[in-house]
Amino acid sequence: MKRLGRIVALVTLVVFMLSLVLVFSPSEKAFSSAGGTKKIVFWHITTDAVGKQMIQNQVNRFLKAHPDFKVEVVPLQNDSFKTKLKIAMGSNQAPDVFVTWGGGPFFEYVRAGKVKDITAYMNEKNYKSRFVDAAFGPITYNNKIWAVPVEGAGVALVWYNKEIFKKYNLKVPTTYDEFLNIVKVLKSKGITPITLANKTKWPGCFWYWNLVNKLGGASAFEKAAERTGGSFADEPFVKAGQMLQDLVKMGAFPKGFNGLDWDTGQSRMLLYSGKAAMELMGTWQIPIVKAEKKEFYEKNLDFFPFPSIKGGKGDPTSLVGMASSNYYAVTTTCKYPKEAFNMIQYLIDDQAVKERINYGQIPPVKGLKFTDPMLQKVYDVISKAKSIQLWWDQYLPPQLAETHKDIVQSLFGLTITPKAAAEKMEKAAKEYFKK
């Protein structure tokens, strides 16, 4: 038996080298440091061409100020970097800095001591006030920043079709008993009040994403995920789950909106022809409406932000998604952690800011100004929001998560109650992190 341990033991290591060879090839390599080279190693996942291109020019920016470093920029594809990262920081290999999205998994980064706290760095000169205040709730822990804000905003808005609006002479809502009255009325005109194509389950989280927000405030779900106090089963998110379900029963969305896939664009569709009014999408529908039906985009296209519940704990300017999609942290093991940062900060300068909006993104920086009026109007909304509570797939582990979306996706297909949908995420969340 003492035989078969060691071999197993044996098995075990080279199985564990040769994933350290396969994650980390030459180009990869994720070491601070060549002899007595500065070097910063930085790993990111924006990997189509322009927006490669944009950061290495931001990065060679640094390097032309710093003269005596190097930096290993590594584009990496989405998936591949989290698995990446992961064996990367257990087995101390990490890179210097990295991308997150904030969060309970970055968190556990964070809690590991492998994530170095840049408060400090964020305060000298106010250079934390460069940001609008919603960017930093994903990154913000033990009331410390661990993360630079970077990459342009993303969060969900209801779209809605002006023209119909303006028939029906319906107002923007800003109350959610105004917005079921609009949805009364679409439906006594025969149109569909809102599209929604449900398939991959996330575009239907948003709708439950945003009742519990308005619900319970921003606090309900993170004390929940964080298993601070918070269950999944609270009245929030039951009362959630409640109101999801009304909507479905008024017919407020299409037939089969389960089966109908968002990707191709089966609920946009819907959207331009007239047959729906509204749709809870996420602030990517500018660029895909203007490339899909510019005449629409121009002339149809508007948007307001969810509204607020009677007797909800949340604010009204409270959105979901992401001030900033993408934030850049520095690790513990980074051997020039100040250099890092700076290096971070060439990426969001004013010069980095002007090639974001030509990018087609929304910097997370304040006191912007936009030629085109929707990207302003996003800009405003976001800009005076107290809070943006991180989409729920990002924050939660990724087993958790696909627990939760197939819980809504039940919800909305009225085969599970509100109470039993609450319960059952709760006990998922108690088996996962066995609290």
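Numbering follows the first chain given and starts at 1. Between two forms, the rigid core is the largest collection of C-alphas that superpose within 1.5 Å. Computed from a predicted model, the values in this text were never measured in an experiment. Compared with the form predicted in complex with its partner chain:
- A displacement of 2 angstroms or greater separates the C-alpha positions of D79 between the two forms, with the rigid core held in common.
- G190 shows a C-alpha shift below 2 Å between the two forms [criterion: core-superposed Cα displacement of 2 Å].
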The other form holds:
Amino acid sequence: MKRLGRIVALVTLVVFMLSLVLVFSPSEKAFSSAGGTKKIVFWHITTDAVGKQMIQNQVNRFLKAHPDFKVEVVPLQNDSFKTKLKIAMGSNQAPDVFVTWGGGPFFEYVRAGKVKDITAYMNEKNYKSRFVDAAFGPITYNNKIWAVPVEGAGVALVWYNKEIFKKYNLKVPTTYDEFLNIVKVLKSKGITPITLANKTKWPGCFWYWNLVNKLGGASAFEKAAERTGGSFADEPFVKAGQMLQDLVKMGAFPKGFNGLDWDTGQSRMLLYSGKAAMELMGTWQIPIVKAEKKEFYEKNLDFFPFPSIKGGKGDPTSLVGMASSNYYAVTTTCKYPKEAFNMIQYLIDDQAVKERINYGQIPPVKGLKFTDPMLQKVYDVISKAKSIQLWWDQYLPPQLAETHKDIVQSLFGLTITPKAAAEKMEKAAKEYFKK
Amino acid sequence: MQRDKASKLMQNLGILLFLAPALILIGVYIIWPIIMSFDLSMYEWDGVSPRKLYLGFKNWIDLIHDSIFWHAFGNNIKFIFLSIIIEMPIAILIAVMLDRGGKKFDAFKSLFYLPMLMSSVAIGVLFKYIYDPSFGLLAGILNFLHLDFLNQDWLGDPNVAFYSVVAVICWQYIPFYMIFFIAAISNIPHELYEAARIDGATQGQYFWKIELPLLAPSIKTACILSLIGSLKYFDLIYVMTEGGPSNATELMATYMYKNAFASFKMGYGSTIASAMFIIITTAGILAYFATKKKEA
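What does the same protein look like in the form predicted in complex with its partner chain, given that the last one was the form predicted alone?
Next comes the full complex, this chain leading.
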């Protein structure tokens, strides 16, 4: 017994010493930098297996051309990425290259002097002209370009199950009245008309934003958000809230939608199982459905743009979203900005464009052709669009965006009236902008 | 005499030397951040830019008028109450039953302890699926038992969501208190049980007259632990509902997190954190003295 005690003590001591050695030895980074001496840390949010590998391959091509470099590629989950980036930026441990959606939260970093101005790089050999013009909106600030458009267009479209539409003889709607009729028919057949997972709030907001866009046109939101003669309490905002609550009361959405989580696929399960017929979601739905349920993608999935509303001011072709969904920016703390920019170029060079189309994305690059009819169709819808209204939660300053998302979730939960919701948002905007 | 003093000094030095690492760690990682939070609560700061705007006590005044914060605080209080009245009796019951079972039930001790070994995030994701009103396990069970009318919009209905989340948290923490009480019960001298049996006491009498009174100090400690834990609870709620829908499951900690990290209001977030520090410390001290008095 005594000997056993001694052995345990000895083992403990050895473990303790070993851990000390590990703690005080040079970090892992130093160990693995054998390949190159110069290092770029790169954060992105493509976490599915196919997409992750695709990005790694693109980075590998950069490494082949720059053998003196080493790239630490860090894929992160969407929501935790936001927090992690914030902490890293605040504590001066920012990555060299990071993914962004542009707009309000991104400009916070730009204003804080954390993001490198890459206008000069973009103008070099007119590299800029490679991309569609609409892609630059969310990353242009003070007439300077702060990030490279890389990942595919992301606009909200209504995805639907072709089989269900065929079975009940339903036609793709062009007006909101036709759309409401479809909802009624589906409801009477015992199918949940629209699937929705609204725990994270933005999926539900898509409905509100599209309704406001079609009711009041793109200018309604912009005037209110820019405080140039518009108000969030204006009629389109109240009306949109009303129409949204009408949908909820009709039972258009699945049970418990405010508690379902889009990230873990709880809304798509309803779509795949045929229990629900439609979902208003971004075009990133394509690679996701392709990866999760290929058969469903090939046989059942199709989409239509958000229907126009009778008497609404919005252009029928107008969309909500952005011409490129993910951008890549270089931080000011990056030691090799030129090479970091070059690495981003590898993510969207001709080979990368091919890979991305294969993956199911529509790269924000001019003059594309697609073999997949679905992608071609999305590309046509986007190129025809007279305006693309940026996601409000990216357009608005973060603080207002959070308030807005909370308000819309309450609208969905029927715990606030449309009028009170609109007024609450206007009050918050007034307080924030002090006008 | 002189030598005594010297050795005493040496001894004190020794104590200090051995305490130093802990003191330094506590200072750097606990005390200093607390001071920093209080300092930050005086500023308007987005968390990233080098500029900070001094506001004085404006954040604190805003906090006092912030209805969502008080709503969250109310939820915390409700949460304390519910977790104590749900967790304690069940934990005691299981502990007593396992104790009566003796060695035969040792396997159950480990089995019942399982929830405590899982990370809160994993539990949160798991229960999100269990609560799914269309595909979830719970809906499935209710359906099987023909109790469909009992099926609720577990996480999406503001009136139900709070209780759904509390149920999961209780499920997670009961094992902790169970082990706590098992340890306490095993400290009760066996002779008492034998004496009671000789006097003809029933199992019930033994429990009410002997075990429960002797467990009282442990129950008090457990309640304080639960109280403090409930005041600062965060992870599972954040994973399951993010404080929603419509703030129905908002706690002080989730509200603090949202302000600091989602809304870029680091200053206001720090104000909430500091307020939580004051509230929790006060509650802890009050609870400590309240229970101490009774023991005396």
